[in-house]
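Take a look at this single chain in structure tokens; it is the form predicted on its own.
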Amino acid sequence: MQKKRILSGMRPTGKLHIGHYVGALENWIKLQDEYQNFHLIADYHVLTTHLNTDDIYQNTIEMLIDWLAAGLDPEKSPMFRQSQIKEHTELHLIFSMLITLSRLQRNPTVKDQLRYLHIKQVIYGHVGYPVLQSADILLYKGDAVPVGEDQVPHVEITREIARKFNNQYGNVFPEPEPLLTKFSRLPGLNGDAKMSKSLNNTILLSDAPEVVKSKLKKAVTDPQKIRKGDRGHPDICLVFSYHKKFNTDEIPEIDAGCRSGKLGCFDCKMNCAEKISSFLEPIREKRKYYLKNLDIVKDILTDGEKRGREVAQKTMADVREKMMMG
């Protein structure tokens, strides 16, 4: 029986954070033996927000490396860069012709996209992100998309010009189904909900442990506990939202000695700060080798641009026959 196909992907904006590991990468790991995994270095996407494309290259780069140190498998997961598949442009051109603008302006996780980064004048581009992911998804015929919950919104618009293009011109496409991750985010050092470089409030998978501590003792905690010997609230503290994630042996010690003042905020910190470098460090091993012998990184994308552009080119002759075109 063929595994059922997932597609997933990035904006390459060069080194990952441990937001990226936990709220899809390691989610995409355990996800590679159970499915056919199609990774996609989403580069065009990058134009929606920053036109400037000097350092797109190495930030490919950068990310595939983490990417490939964290555990993700090449022969398992062709990995490829969008815009070196000329179909996602062209599914995307046939797409944008079966949804509306109106339906595109109520999505609201670009409506928060524009809060968040502050933009003032709207291209379409932004607006029609969703158009060119549905066909990064549907050009690999993707039954399923690991996706946090801000993401949910674009998957069901994927679903609707699915059954569009079905009812109009024949089945090709499945309706893929969102598949959530478990420990979908974590806050940024800062107290943000969530982890972004341009806020500066990351914990990086590449940190050395002298950084990771050096972040970490900045966090903010819970705003009541100024003392050692106040009584805590671990629930509101971004910290213990770490130790959830990556000190999950010592959770309820923890729990008990931030609400009875026992356990002051520095200590707890660096325990996080340890526990998080031990977690981190097969990654920065791994990421090395990969930076000593990036000629076996640039194979890798070279291997997996070819896998995907077969699929891609499939795809795009079945679309065509449908519509008559081809």
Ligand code: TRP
Contents of the next structure:
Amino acid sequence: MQKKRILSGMRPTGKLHIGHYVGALENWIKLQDEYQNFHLIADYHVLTTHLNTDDIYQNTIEMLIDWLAAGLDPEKSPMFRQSQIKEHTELHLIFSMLITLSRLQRNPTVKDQLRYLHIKQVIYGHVGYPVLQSADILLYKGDAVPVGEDQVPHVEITREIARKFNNQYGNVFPEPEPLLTKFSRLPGLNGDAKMSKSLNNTILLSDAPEVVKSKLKKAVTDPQKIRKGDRGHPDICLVFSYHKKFNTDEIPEIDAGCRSGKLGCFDCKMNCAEKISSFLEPIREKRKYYLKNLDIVKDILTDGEKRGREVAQKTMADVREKMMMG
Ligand code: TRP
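Now that we've seen the form predicted on its own, could you pull up the form predicted together with the named molecule?
Then the entire complex follows, led off by the chain already shown.
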């Protein structure tokens, strides 16, 4: 029996942070045996917010190295760039006819981005962001899309477009489901609801232990717990949410220690930094290997693009057959 398919991707905006790992990457790695995975480097999507492409190739390689170092297996899971498989843009054009502008203007992620990035004028391609994303997913007939919770509205739009296409021209596409991780969002070091490069509140997968420590030292904690001895509220503390992910064994003690005041924020943070660093250690080691062997990384991309292209071409042949042959 054919395995169910996963398509998921990220925009190459540079090195990844632990929020990317916890929100999506971890799930990709876990699911790559059960599913046939395809992973997309959404380089065209970057243009919706950054017209300058000087760093795009470098960022692509950095991100790919992080994917590999975290445990994505290039044999099982082809990885490729959107810009190198032209069927993405072709299917995007067709899909742009199958959805209304008012539906896209209701998409909450565009509104969010405008707010976060202080963008005043929306470009045409930015409103169309989820249409290109729908093409990304459906080109590989993705059954499941493991993403962070912020991406769920885009998967919903993808389902609508798939349904519309299938009704209009005949059955080609599945209606994909989002797959969320338990911690689909990690708060940022500054107390913001999410980690985000543009908010400068992240811990990178590549951060050395000293860096993790110094970043955690500055992390915002419960404002009512000013010194050791004060009673804290772990449920509103972002350091506690990192413990929940990276230090599961000690949760009851930390919870009790913080609430009673016996545990001070400094000790709690240093403990957390250690746990995060030991989690990152094998990833950092593997990163070093790939950084030294960039040829291997480039070959992985070439191979992934060849395998991705084959699938994409088949789907497009199917689409044209259904649409254009009467
Ligand atoms: N929009 C996703 C993000 O910002 C990236 C992305 C592009 C994607 N195409 C995709 C994710 C297809 C899942 C499936 O992270």
